[in-house]
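Take a look at this one chain, the form predicted on its own, written out in structure tokens.
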Amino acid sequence: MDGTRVFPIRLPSFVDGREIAGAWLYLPPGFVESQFAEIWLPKSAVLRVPHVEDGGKLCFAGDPGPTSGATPEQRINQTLDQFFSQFCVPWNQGLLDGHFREEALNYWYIYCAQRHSHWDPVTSILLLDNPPRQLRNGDGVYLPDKRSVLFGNAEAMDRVLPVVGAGQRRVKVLVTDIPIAKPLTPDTWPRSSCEVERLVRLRLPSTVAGRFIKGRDKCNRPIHRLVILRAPECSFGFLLPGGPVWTVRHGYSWKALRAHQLLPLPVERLDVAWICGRDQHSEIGTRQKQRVLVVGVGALGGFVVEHLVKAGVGHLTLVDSDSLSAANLGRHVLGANDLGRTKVEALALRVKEAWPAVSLEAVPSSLESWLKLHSLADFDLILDLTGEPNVRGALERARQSQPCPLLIGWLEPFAAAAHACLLPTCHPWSKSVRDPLDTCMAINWPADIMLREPGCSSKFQSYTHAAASYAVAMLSEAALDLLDGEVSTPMLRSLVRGRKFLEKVRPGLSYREWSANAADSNSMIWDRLWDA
């Protein structure tokens, strides 16, 4: 009806048990100009034959596409040839059988979608901590308004619930988290509550399993029961029958329902090891326990804070007394809705709403005031991103009695260069009274390069957020290197943009001798020993 042309395909003979009722070539509207030819199988093939999506579409690389230069006839012929050679023959020979395990999660989501309805009390499980090495039985939190269950250790729940579950009803549920060696496939999925309960009885101590199977709390009230079968790379959730009454709006009234059969559930991981590193970065576990002090959350510091949180840093304290003004909007992570608010408080709220796994303290005061009541010894790393000499001086004095690693980061005008001074514990910023920052500059800047705000005695640098993004990435990586213990000697890391960039922002600028090699490149990064 939408203009799609459908042509039946004559199939080869299949061995017993591998028969396919039919196949069709679909040519959607716009096939020649923009769309691809498709192969569809009957819905009876879904979850019986690999690579068949919900509805029957076969997922395979057949049609080379409208940009390949092939004629429509050549594209159709290639689609059919690939269908027979890459699908029919391997399927008939049993060569595709293992593909269910390789893409186990895709098929599980199809199965869950098939079994779900508008009346289901739970539609997903959100896991908040790392996969357990041993079986775990505990309480989860059901959010009826979201129709989701949160489950994790106590610390993870305490961090996430105030954000994810803010202002929502909460109901306690029983959860059994069972590690399994291999992903499940359509042939091995539990299909009934009896199969799942049998597994619980085999894995849990008899007294614990009895309470779980009973499905009631200490006051003998019905309670939702969930089982998670957690394979190394994916998980499978089940809501068992029973539990409290679930009410949903039905027209102008409410309908009371209860789960009467086993309900398969998709399981999403929200633990930091997964969302920050997809289980590929072992250092994230250590970063979750580390504490970082960030002084200055302006156009540079605000974005660096987000990078650190997304890299797995678990505890951040932000110190900045400034408020967000209209002049900040073009290059700050915050927006117009935060005008007039202190930067640290607005940034802390933004970050915690997006990343509830982080513990974040906002300090809307000067560093000097904060230092009167706090110690740097409590931190694994200090970041000074203010560019202010009085801040560098205050940190130097505090580090003499409270040694800790320090990164001092700053930008040159137009973000034409950026620098990160990495100072491990006990290594000073300066060995003399004179502040050495000016000696590190990469560009010879004229005296009028710093602009003065109208009606204000302060000066500012001119640059766009796009240009500063280079610096944000460099400074964030430098901070993580220092935090991970990969820097043992003090060094200055500098990023310098090439001549083409300089001529665009201010013609006639010249490099200093040490940075002149950057002229012919887009940008260059140096690591030099620091001995100021």
Partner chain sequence: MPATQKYILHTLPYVDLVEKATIRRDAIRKSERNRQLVKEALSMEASSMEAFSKRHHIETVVAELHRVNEHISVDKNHVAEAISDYESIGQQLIQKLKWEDDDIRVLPQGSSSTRTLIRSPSAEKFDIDAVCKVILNRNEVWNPIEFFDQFQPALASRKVIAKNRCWRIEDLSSRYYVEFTPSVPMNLIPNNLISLDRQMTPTRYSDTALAVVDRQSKSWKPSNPEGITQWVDDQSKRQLVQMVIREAMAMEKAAGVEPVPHQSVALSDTLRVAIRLFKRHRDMMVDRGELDSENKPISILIVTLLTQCYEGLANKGQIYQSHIELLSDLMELMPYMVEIRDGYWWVENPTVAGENFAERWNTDLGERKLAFDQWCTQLQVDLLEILLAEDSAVLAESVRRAFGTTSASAPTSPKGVASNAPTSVILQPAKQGLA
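Please could you give me the other form, the form predicted together with its partner chain, since above is the form predicted on its own?
Here we give the lone chain, stripped of any partners or molecules.
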């Protein structure tokens, strides 16, 4: 015993069928100074009564805690009051009945944990896609080293397996994926293989169900079988007994086991709609099909690429001929382990490993030479994050014959301001011969400060990654706006830092007339029509 004092609680009378065998007030040894009073219910209440955690602890806001200023007596009284008013009364009135469903995943994890042992061959299922709500059967891949089963459509499997399952043994598993309307609860989830098979028989066409239940492959050898019941917000996995022997490693021991009973399993979704948007952003589906060309993956481009990938963009082509040097490290997404490698190749590798849902093409050459062999018309958006006039010129020329939306993004010295020029298809960067970039500046820069980088014999005006992050966020949002079709007229989005920031990097700087309002703020963002 850890010194916790336990007091039985006299329970009120519950209606038939809702009885609870007992309840205890737990006062841990540090109750007065630091710890909370708890209410515990018997184990029989776990998965029978909502809000009871594995073990029996009731999860509710009872004790106001040692920092509340209440005396221990008041805290105990309040804990008991809350127990009766927030738990006993609503439970008896049936007001908690829907709570199993509301937090279905939580209770499913409790159930899986209850049934889990160190020698379970499978501990999780990774669902690689979120298909339309229809039944499907297919082959999943079991990775013994990870004790996971991966399942998804062919495209998703091809993309993810080389990354997640690199160098690992793979075993075929027969998977049936059944959509269900509502999350399951302890009352409704199947608890035996008979119940799962009954469900399979009811939902699948009889021939397919028959084959699945038989559990044999084409050569009549036993095969591993898995059932996924997929509700809109959470999924439930079941490993069926039978099938070949599993070889399982735990610590330094190995065992060959055969599954004899149904094993409930947590299902983790790895598809983009879930990981990028928790199923709340329908535009992610469109972004998955879009192609973006990023020219320049430096301090801005490297991070913008990551932002786009995390927002669900499906295909990226990165063009940059630069290699990573030590001077870049302070602001670049890549680190010392990539020194000397071309930025695009190192970045593509890094992103692919972390985000298997994106397809990346790295082009370690200049834009001009890439343009000789490729067309801009294949892309839904082009990002020019180089700040270089010759790149702007090359893109401008190419866009005349290959129309495509373009975003030109650049920083002013010290990252004191940043600009994104959003140009929908058919809108040029400049209507005259002159490059209009200088006219957009927010700050009057003295002649000794370099405005263009890289420049000859000029000193680079350094900035922190934190300062550049303002610009990265603004540019990424602007790129997504353009990609989502929310920008129909050309516009210039500008972020300008306040006076305090300016004074810190270089005292005595002055704002241009249009940006003077930023002085009193930390930073300001403007959207202006672009008509250069």
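By rigid core we mean the largest C-alpha set that fits within 1.5 Å across both forms. Being a predicted model, the structure only gives us computed values, none of them experimental. Positions refer to the first chain, counted from 1.
Peer 1: How about residue 14 - superposed on the rigid core, does its CA move between the two forms by 2 Å or more?
Peer 2: Yes; residue 14 is a residue whose C-alpha shifts (by 2 Å or more) between the two forms when the cores are overlaid.
Peer 1: Determine, after fitting the two forms on their core, whether residue 355 shows a C-alpha shift of 2 Å or more between the two forms.
Peer 2: No, the C-alpha moves less than 2 Å.
Peer 1: Once you line up the core, how about residue 393: does its CA shift reach 2 Å between the two forms?
Peer 2: No, residue 393 moves less than 2 Å.
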